[in-house]
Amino acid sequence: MPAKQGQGIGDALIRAGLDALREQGCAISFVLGHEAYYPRFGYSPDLAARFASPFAGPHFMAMMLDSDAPWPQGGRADYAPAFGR
């Protein structure tokens, strides 16, 4: 909701989600979103570009969640089928 923007709600939700992914042992996270917003959390279109995806472009970004994990050389990134409906 536009009236609620700028209050840090989205920031808090994203950071909580990233913390939950780290707790689950996820090494990498992808996002499809605004290319000027998500880099502040560490997302990069350059890392995502290593992955074949129907969502390729500047709005498709990835970030490493585990600083000790090796950076992937590439692969394929797709949404779960439920999101393709």
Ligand SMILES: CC(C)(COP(=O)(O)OP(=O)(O)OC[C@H]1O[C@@H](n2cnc3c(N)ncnc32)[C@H](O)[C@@H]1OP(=O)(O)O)[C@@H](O)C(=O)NCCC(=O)NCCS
Second form
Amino acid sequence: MPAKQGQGIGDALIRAGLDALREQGCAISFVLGHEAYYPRFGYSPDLAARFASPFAGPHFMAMMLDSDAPWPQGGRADYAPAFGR
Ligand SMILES: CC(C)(COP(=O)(O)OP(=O)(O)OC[C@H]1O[C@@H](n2cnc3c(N)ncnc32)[C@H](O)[C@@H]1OP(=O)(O)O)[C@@H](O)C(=O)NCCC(=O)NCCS
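Here we have the form predicted alone; I need the corresponding form predicted together with the named molecule.
Let's see the whole complex now, leading with the same chain.
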């Protein structure tokens, strides 16, 4: 709802989602989103660019969920099959 936007709710939801992924032991998170918004959480287009993907471009970003972990040299990123058709 527009009246609820810009109050930090989206920020809190994204941070809670990232915490949940860390608790599940996920190593890396990818996002397709606004290039001016997601870097504040740690997402980087430079990390995502190491991965071959149909989503390549400035809106395709990734972040290591352990900020001390080394960046992977490369790989491939796709949607899960249910979302990739
Ligand atoms: C995008 C959305 C989830 C953000 O949630 P929110 O609770 O309003 O965001 P927050 O209050 O945590 O953060 C506000 C920041 O987000 C930015 N922002 C909000 N919507 C944005 C958008 N569509 N694109 C880029 N930045 C956006 C604001 O400019 C603001 O930036 P600032 O902190 O530099 O001033 C929410 O505004 C929304 O649902 N928008 C309509 C649907 C939409 O655009 N969804 C995106 C689909 S990928």
